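Single chain ahead, by itself, as C-alpha cells, in the form predicted alone.
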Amino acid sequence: MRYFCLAFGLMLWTTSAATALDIEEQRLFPGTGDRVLRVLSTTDLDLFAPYILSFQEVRPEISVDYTVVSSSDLHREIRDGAQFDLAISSAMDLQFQLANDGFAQPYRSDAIQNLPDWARWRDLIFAITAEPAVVVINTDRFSGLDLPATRQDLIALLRDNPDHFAGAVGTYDVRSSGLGYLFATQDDRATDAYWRLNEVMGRLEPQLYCCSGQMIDDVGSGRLALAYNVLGSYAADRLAADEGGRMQILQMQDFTNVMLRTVLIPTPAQNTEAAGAMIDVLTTLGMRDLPGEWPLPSLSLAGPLESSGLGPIRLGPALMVYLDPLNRRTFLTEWENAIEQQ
C-alpha cells in the first residue's frame, strides 16, 4: 500500500509538472539509434525543422525531441532544472542571465571559434541568427495613408488617425513575453520616442500578444492594421505565403533592434556530446554566406547593420540591467500606465 501511494504521488507530481509547462508545439524527429536529444525552444516548429533535418544528415543515429514554449516558460524551466539538452531562445537577455547565473555548461569546438566575439560569451552561450524587429502592416487598411519611415512618423500617423487605428494596433504584452520585454527595453535605451509611441498606442485600445506569429496572422486577416516590433524572420515567412499581397514589412529607418537567437547547454543536460554536435551545425549554418532557402536569417545580416550604426544587441552584462527586479518593476509600471489607458 505504501508503494502504491508513493507511485500514485509521483504520478500526480509528474502530471502537475507536465501541465505547468504550456507547450505550444512538440515533435519527435526519429533517428536510427537509441539516443534522444531533448531541445526546448521558442522557435516555431515549421521554421526550425530544416535545421533539425540538417543536423540528422550529419548525425542520423540521434533522435531529436523538439518542444516549443514561450521564452518566459523556457527561462523558468531551465532555472528549475528541467531535463533538456539544449535551450534555444529569442529572449537573449533571459538566456544571458541563465548563462551568467550558472545554469549553462561550457562548450568548445572549432565551429564556435569561427563566431565573432559579439556572437558568443565565455563558451556558454552562442548566437545562431541575427533577426531585426520590424513593423508589419495590412496593406488594405493602409490604403490612402502615407507609410511611416521612423517612429516619429508612426506616432504622427496614429495620433492623426485615431478612428482608423482604434483597436487595430498590436504589440507585445511585455509582462509575459520575454522577447517583447527585450525589444521594449532596447527601444527605451535607444530613443525617448518609445514612451511617446506607447502613450499614443495606449489611447487606441491596443491588442496585446505573447508572440510574433499571432500578431502577424492577425495583420494578415485584417484584424490588425499594424503590428509593432515583431520578428522580421517570422514576418518574411508569412509574407512568402501571402498570395494576396495583404501584408508588407516596414523596417524603421531611425534605428533597428537586431535580436540574436541564442543556444546554450543547460547544466542538467545528459546528452552533452549530441548537444555540442547540434550547436556546431547551428553555428555553422548561422555563419553561412552562401544563398539557400533557410527560414531564419544568418549572422551575416549583422555586418551591413553594424556598418550603418545599427548593429545587433550585444551579449553582455548590459542585458542584465532591465532584469533587476526593481528596474523591471519600475519599467512595467511605466509601460502599464502608458499602454492601458482605460
Second form
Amino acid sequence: MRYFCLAFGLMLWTTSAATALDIEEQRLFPGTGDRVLRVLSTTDLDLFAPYILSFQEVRPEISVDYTVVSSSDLHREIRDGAQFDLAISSAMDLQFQLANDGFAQPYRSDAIQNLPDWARWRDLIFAITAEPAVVVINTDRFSGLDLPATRQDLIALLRDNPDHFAGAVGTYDVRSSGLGYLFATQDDRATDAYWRLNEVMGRLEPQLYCCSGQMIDDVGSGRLALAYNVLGSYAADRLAADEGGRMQILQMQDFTNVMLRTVLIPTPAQNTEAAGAMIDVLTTLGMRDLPGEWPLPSLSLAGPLESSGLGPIRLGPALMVYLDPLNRRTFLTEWENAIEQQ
Amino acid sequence: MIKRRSIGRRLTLLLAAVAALLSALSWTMVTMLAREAAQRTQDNVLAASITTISETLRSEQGEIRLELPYAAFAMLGAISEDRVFYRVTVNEETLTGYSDLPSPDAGQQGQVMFGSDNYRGAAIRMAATRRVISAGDGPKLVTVTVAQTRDGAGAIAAELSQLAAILSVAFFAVAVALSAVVAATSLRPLNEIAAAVSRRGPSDLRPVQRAAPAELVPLLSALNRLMDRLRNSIRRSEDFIAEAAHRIRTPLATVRAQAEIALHTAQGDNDQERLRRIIRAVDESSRSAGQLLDHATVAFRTENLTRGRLDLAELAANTVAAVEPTASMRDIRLHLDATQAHIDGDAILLESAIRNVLDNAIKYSPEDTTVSLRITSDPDEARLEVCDEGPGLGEAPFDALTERFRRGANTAGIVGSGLGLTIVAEVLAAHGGRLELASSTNNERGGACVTFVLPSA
Ligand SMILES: Nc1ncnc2c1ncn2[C@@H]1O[C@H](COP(=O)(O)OP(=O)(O)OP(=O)(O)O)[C@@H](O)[C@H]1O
Ligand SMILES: [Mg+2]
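Mind pulling up the form predicted together with the partner chain next to the form predicted alone we just looked at?
Complete assembly follows, chain above in first position.
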C-alpha cells in the first residue's frame, strides 16, 4: 500500500524536487507505424485497454504507450513538464487546476462540440466518463441487517451495531488519495451528515485505503463489511468478476457524488494530432447512450442526474477551493480529529 | 467637355457621408460601452469574490487564518469559463495562492481596487482589497487578490460589438436610401420650376407664378425681373416701330398724292416714268409701314390675348366682304364655302391674318380667276383653306416664306413687304394653331393653297 506516495506537489510554490515516478502499470500497445502516443493515466490498465484497442482500430498506425500512476503523481508530472501527449485522471480537481494554471493545450473538434457544457471547460479539459461514489457492502456480513438507503440510515446502522462493524468499515485515506479527498470535500459541502458519519466511523477503528481497488477486494474477501465512497465503476467491474456474489453496491438516496474522469493535452505534448484523435474516440464512447460492453460508465448516465440537481461535480474554479493549502490543512485536521479517535 | 455636377448626387453623397460617420461613431461608442459594461460585470463579481474571501479572515492563536469559501470561486465559475488566480498576502508575504500573481496598486483599507495585467500568458482582470487584522505581534496588513482571465468579458464585448456593427451597416444602408429620397424631394421644386419655364412658348414672357421654397424665391424673382425687363424692352421697340411706321405713313400719303398730281400734269415720257417709279416706291414704303404697324399690333395683342368664342365662317365672311372691292377691280371672284366652325380667339388678330392671306391670293393671281375659301371642322380642329389659281408658291419648302421680309421669286412688279405670312404665322401660333402652305391640287394651272389650322372650341 502506498499510503504516503503523495508528496503533494499541488501548489506551484511548493514544487519539490521531482521524485522518481512511481509507475503502477505500463504497457506499449504497438501500432503499425512509428508514432507513439504517450498517455499518462490513473485508470487501471485492464479497465482502459479496450479503449486503446478501439482507438487503434481507427488509427492502427499509432502505438500507444500507456502508463498508470496515482492522481497526485500525474498532477506533479504534468506540472513539471513531463513529455506526455495525454493525461487522463479521475481527480477532476487536480485536472482542473492543471488546465486553469496553463498546463493544458486547447483542442477543438466536432466530437468535442457534442459534449454537454458541464462535460468540458474552455476547450482544455474534457470528461469521458461520469462515475458515482457508492457504498459497497459484503452481503454475508450484512445478513439480518437492514440495508441503509441514506447517510442517516448508515449512521444509525453503524451506531447501533458497534461490535458488528468494529474494524470492518473502510474508506479512503483522504490524506493520500486525491479522489478520496475530492469525494470527502464534496460530501462536506453537500451534507452535515458527513461529519457525523465520520464521527461514528472513527469510533469503529476504520480501515483507511489509498485506492478503490484494494477496498473492494477487502469487501469481497469479507475483511470489510462496508466500504464508503468507493468508485462505483471499479466496484461494478469487480462485482461482475465476483463469482460468489457476496458483494453489493448501494447508492445513497440522499445524494450521490458523481465524478468526471477527464482528459487533457499537456502543454509540452508533441503528438497533439494523435492525442486529439484519442480524445475524439474517448468522448464519442463517453457519449454513447447504452452502457454496452465498456468497463467505464458513459456520460449519458449523468444527464438525467444533471436535471435533477444531483449532477456531476462541476468543472469550474470552485474545485480549486479545497486544493488551497490552508483549506486543505483545516479540512484534514478536522477529518483526522473525526476519524482517528483512539 | 464640361462635367456637370449634380446637386442631387452631391447632396446624396454628403448625407451618406454623414450617415457613414454617424454609423462608425455609434459603432465605436457601442463597442466601447459594451467593453465597459462587460468589464464592470466582471469587476462586480471579482469584488464580490474578494469580499467573501476577506470576510473569512481572522486571527487564531496569533496566526492569520482564512478559509477560502466555496462560493468565492463558484460565483466566478458561474459567469464565464475564465481561468481564476488568487493570492492572499500578509505584510507582503504570500499566505496562500499564486505567489507571483501581481496585485493592483494599493488602495485605501477596505476599498476594492481593480487592475488589468498579464499573467501566465493571458490578459487578466484583478481585484484586490486590504484589511488590517491584529494578530499576536500587532496589526498586520492582509491583501486579498483575485484575478480572472478576460476571455468571457472579451467575448461578450466582441459579440455586442459585432451586433452593433451589423446594426450600423443596416443603419447606413437605410440612411443612404433615405438620403437619395431626401435629395430628390428637396430638388423637386427646382425641377418643377425648370420644367414649367421650359414648357413655355417662345414669346411667353409672363412672370412665373409658382409657390417656391424660400431658397428659390430669389432665383425666381430674379428670373421674373429679367423677363419683365425683356418684355418691356421688346414692347418698347415694338411701340417704337409702330410709332415710326405711323409717322412715316402720313407724309408718304402726301408725297403719293402730290406725285399723282404731278404725273397727270407731266409732259415728257421720261418725267412720267420717273414719277411712276416714285409712286411705286412710295407704295412699297407705305405698304411696309402698314405691315410693320400690323405686325406690332399682333405682337402687342398676342401678349395678352382677348379670347372669345368665334365662328371662323363669320370671320371669313366679314373679311371676304372687306376685300371684295379690291378683288372685283381685278375681276377675281371670291368663293366662300363655309360651315360653322367654332374657335376660341381674338377676332381682330384672326381677321388680320385672313385679310393677309386673301390679299396675297388676290395680289398674286392673274385677272379673271377664282379664289375659293373652304371651312371644315371636326371636334379637334377647324380648318380654313384659301386656294387660288395664281402662280403658286414656287419651290417647296415653303416654310421660309413665313420669315420676316421674305418675298418669293414671283413678286416682280407686285407691291409687298414680305411681312404678310409672318403676321399670319404669329397669329396662328398665338392661338395654338398652325399654318400649312401647299400647292393647289384643285386645278391644272396650279396655284397656292394656304390653310389655317386652329383648335376647335
Ligand atoms: N397666293 C400666293 N400666290 C403666289 N405666291 C404667294 C402667295 N402668297 C404668298 N406668296 C409668296 O410668298 C411671299 C411672301 O408673302 P407675304 O405675304 O409674306 O409677303 P408679300 O405679300 O410679298 O408682302 P406683304 O407684306 O405686302 O403681304 C410673297 O412674296 C410671294 O412670293
Ligand atoms: Mg402678302
